[in-house]
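Coming up is one lone chain in structure tokens, specifically the form predicted on its own.
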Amino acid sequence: MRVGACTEACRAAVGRAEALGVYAVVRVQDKIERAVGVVNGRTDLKSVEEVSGVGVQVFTASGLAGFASSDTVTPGSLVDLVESAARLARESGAYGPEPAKGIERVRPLVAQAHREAPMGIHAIGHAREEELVADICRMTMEIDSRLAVRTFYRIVDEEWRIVRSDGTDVMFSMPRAAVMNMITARGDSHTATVNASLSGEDASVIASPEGRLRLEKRTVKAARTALALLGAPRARAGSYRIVIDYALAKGLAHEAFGHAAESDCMETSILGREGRFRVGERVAADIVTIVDGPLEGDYAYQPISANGIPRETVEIVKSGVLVRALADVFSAQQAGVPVTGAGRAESFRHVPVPRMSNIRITVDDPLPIDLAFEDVAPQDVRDCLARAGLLLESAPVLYLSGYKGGQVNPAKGDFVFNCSAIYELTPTDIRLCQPAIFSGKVLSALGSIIAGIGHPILDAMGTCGKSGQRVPSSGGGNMFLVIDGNEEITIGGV
């Protein structure tokens, strides 16, 4: 691994920290990233970025902390960083900071977790990537002359090395790639925009036959939805029994619940009480389980935390009951939870904070559906509901398709999400409607889940923002979740 070349520099940092009487955590990052963007068949972005550097965080015996970083990784530069961070730590005592305790209790670890992606960043060249992305864009445009298309592709080869004063020395890689088609249909007086994306660990998302087929199916489905939306009516506002797809389920789990389960926010979280995680309390229907943890081959894969602690797979909710939090070494004790290695950092310039990786929400005994997600039509969703006796005679069931972001108040548990399209499902009809706001209270939504449909799909990807940092995220759930009508969950409209 490339970060294996900085051994002498890391040893110099640890040696200088020992001489100064402080504890050091050294974080070396080496990242190569390529991107291609094509708009309506023409390349408008083609970039290559290489980032490398080191951040050093030190702690005094009393828990005062200091941090310094540099894009120069040499023995001399790391000695200078340790000295700067130690000076900042001691000077910070004048401001009365909370002591940063816990790192001294963590067991040392020496390990290497190098993920060798089959079609990694060196498998195909930048020119070939541009050809493939342009071909995807043109293929989408050929579906209908009313479509405008932007296709964006990114592949990343990222390595980290974490060295601590206790002898810890770990190296790990985080390969990832994603492609997104942003499709806009234009009518005489209306426009409609939908997305089709695919994520994974390497160039197979655009270069393998399997990846290309999945992306094409998702693209055609999204494009036809955008075109149909040009003449679609609006759904009437109100509370309904609803069906959400796995991308919306990921949004619900991540934004409305996952952040609330991070151990550094218990003072303001709906899952905390007096700063402590509410372990053992019921927060969802008894068929619901919420899990976060790294998955090999996933877009947000990270096997070891940015503090050099193995990243655990955590059952946050099991059978509807709170079990464990996502905890880093510095906030776990205060939150009353065990450390789970949840610390992540955007780059060597950042201090880690507890973050999700791949979060998924699943339901016991889901209803079967014998189709790939890309092949499921609204008719199939309606038929599945009808077979299970979940289709209503008195009111439509609303099927919400696609996740387009949203906002959450973690202290109150209020969420507001946006979808791409809504289908009204009745025993005799299916009507496409304009997208509308999906909003409510997260615990009401989790408590109202009555069924899942299909096997879990976990590749809904995004970027998670917190503490001024952005890191890759992903997740999902059963192909679809069914949420019963609840006055605290509403769909916007006319």
The other form holds:
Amino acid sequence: MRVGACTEACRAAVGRAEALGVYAVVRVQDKIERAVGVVNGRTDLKSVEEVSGVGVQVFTASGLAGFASSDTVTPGSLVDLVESAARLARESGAYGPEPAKGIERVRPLVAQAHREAPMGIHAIGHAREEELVADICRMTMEIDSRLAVRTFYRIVDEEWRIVRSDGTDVMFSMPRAAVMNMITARGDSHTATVNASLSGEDASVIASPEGRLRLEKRTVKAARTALALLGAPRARAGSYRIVIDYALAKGLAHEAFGHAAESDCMETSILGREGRFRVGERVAADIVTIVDGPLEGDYAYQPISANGIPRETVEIVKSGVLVRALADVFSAQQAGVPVTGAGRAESFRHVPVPRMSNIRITVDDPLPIDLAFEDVAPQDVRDCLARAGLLLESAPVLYLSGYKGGQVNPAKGDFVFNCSAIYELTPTDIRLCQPAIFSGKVLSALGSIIAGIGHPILDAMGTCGKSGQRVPSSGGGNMFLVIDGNEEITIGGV
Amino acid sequence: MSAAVETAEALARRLSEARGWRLVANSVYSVDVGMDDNKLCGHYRPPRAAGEVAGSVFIIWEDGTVSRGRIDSKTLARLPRDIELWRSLAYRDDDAAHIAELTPPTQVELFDPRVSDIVTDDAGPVFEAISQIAAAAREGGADVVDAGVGCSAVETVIATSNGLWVKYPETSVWCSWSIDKTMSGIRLGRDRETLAGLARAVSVAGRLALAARVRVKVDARDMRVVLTPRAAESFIGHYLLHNMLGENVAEGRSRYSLEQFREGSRVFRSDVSLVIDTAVPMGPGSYLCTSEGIPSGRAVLVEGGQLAAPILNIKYARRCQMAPTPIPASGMPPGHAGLTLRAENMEGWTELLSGADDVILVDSVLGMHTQDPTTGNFSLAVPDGIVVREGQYAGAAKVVISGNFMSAMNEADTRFALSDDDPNPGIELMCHVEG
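Return the structure block for the form predicted in complex with the partner chain; the form predicted on its own was the one displayed.
Below is the whole assembly, all chains and molecules, this chain first.
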């Protein structure tokens, strides 16, 4: 691995830390990222970035912490960083800082987790990459002349090395790739923007027949939705029984729940009480399970934490009951939970914080649907609900399709996310409506899940923002989840 | 000589055989400290020092293809190889394949040596400032305080193959705070004074947070909503900026077409204007020239409610056959970057608030990034909408507000009110509110 070349620099850092009487965590990042952007059939961007650097975090015996980073990874640079971080740590002592504790309790680890992606960053040449992306863009434009299309493809080969004063020395890689089609439909007086994307660990998302077919199907579906939205009415605001697809389910699990289960925010989280995780409390029906953990081949794969601890697969909720939090070494004890290796950092410049990787929410005994997700039409969803007796006579069931991002306040339990389109499903009609936000209270939403449809799909890709850092995230759930009407969960309003 | 200058000089020599090139290189040093949940520093927000070289290069090769590359501290040592790598990714982009004619950069003051000293010698003022913020918040009754304070010192080099060589120092200071995880504020600047007098600014958020502790009920209906200047910034950034970017206009991803700009279509109320000015002395988003070598300055985007010009870099200026404009700096609210919305006869912010009755005051929203900027429609959750009755805070309610921001810019009863502390006005507009 490329990060294997900085052994001497890491040793110099650890040696200098010892001489200064501080504990050091050295984090070396080496990332190669290539991107192609095509706008309306014309290449708009081709780039390659090779980013490497190192962050050094030090801890004094009394728990004072300091951090320094640089994009120069040499023995001399690392010695300077240790000295700078130690100086800042000691300077902070005059202002009454919170002591940082926990790192001394973890066991040393020497390991290497290198993930070799079958169609990694060097498998396809730049020119071929450009052809493939341009072809996807043009294919999308040909669906209808009213479409403006931006197709963006990115492949990343990222490596990390974590070295600690206790002898820990781990290296791991996080390969990933994604292609996104941003489609804007323009009518006489309206516009509508929808996205179609596919993610994974390598170039197969654009270069394999399977990847290309899935992306095409998603794109065609999204483009037709955008065009139909140009004349679509708005859904009436209110509380409804709703159906969300697996990408929105990932949003629900991630935004509405996962962040509240991170150990660093337990003092203010709705899943904490007096600073401790509410283990054993029921938060959902007993059919609901929420799991977070790295999956090989996934866009958000990370096998080892940024503190050098193996990342565990964690059952956060099992059969509706809170079981475990996503915890790093610095806040696990205070939150009353075991360390799960949840620390992640965007780059060498950042201090790791607990966060998710691939989070999925699943329901026991889902209703069967004998179609691939890309082939499911609103009619199929309605028929499935009708067969299960879940379609209502008195009010429409709203089917929310496509995830367009979300946000949560873990301290208050408020969440919001948006979809690409809403379908009003009634026994006699299906009506497409403009997207509107789905907002409410986290625990109300979880407690209202009454059914799932189809097998789990876990490739809903996103970028998670927290503490000023952005890291890849992914997840999913059953193909669809059914959430019963609840006055604390609303659609709209308009 | 700084690493940025050394790197820029070496690159300029190596690229002499290309048809054209331009580059920007920065030597960046910064220091910051944070507070989470009342805890100063700790593991998650320790005092941090950072130093690196960052920048980019754009090259036009002899065959007319172009390449883009990234500059860092390793670029100097691996120059022949990096240039080959960039060349291997060359592509055809004829509108982009142009280097700006040599024009003297605008002289704008951006540097305070006292801030540079904080970064390089003594981080004490940063610790003192965050302590001031925490103290002010607690005095105002805050239960939970989150905050951050930082300073940076940068040496920037911008150069082109047409003879531009600009080298200048700049400093930046940023402070942010959040009270009880509900109300927050920021202050951005370039001088040492940015760190002074923070208590008064923090108290504004503190008063809103206190008001949010009393919960009241709001019935669903159409009603007046007042966006604080901070909330208005997020609307301006999401809706106006997106639709004014030349890239989006030229590629059909804006609400507005190029023809509408050429025709000067009326899109807002006749007294509403939108201006970008990146040459404000010591402005947080100011600069001497863009990374493409276009001098900093002022450009009118909307005047008298009519579209005047989109925000254009060289590529899209050529494609649109219009003049390039200054570009708002990224990474900060649009007003701090120089993008300001104005209306004639704007009221004072204090006066607007004191005269408000039966309105919802909105300081932050959840989900702005999920909204489609081209439509102008918004449907946003407001966890703590402050109910104002007869100019007094009556409590707070969780509401969902919806409407169309672009239409509001055209409504006769939309009101704009400026405060002394914010670059953009607060906005009162009609919304549908769901309680």
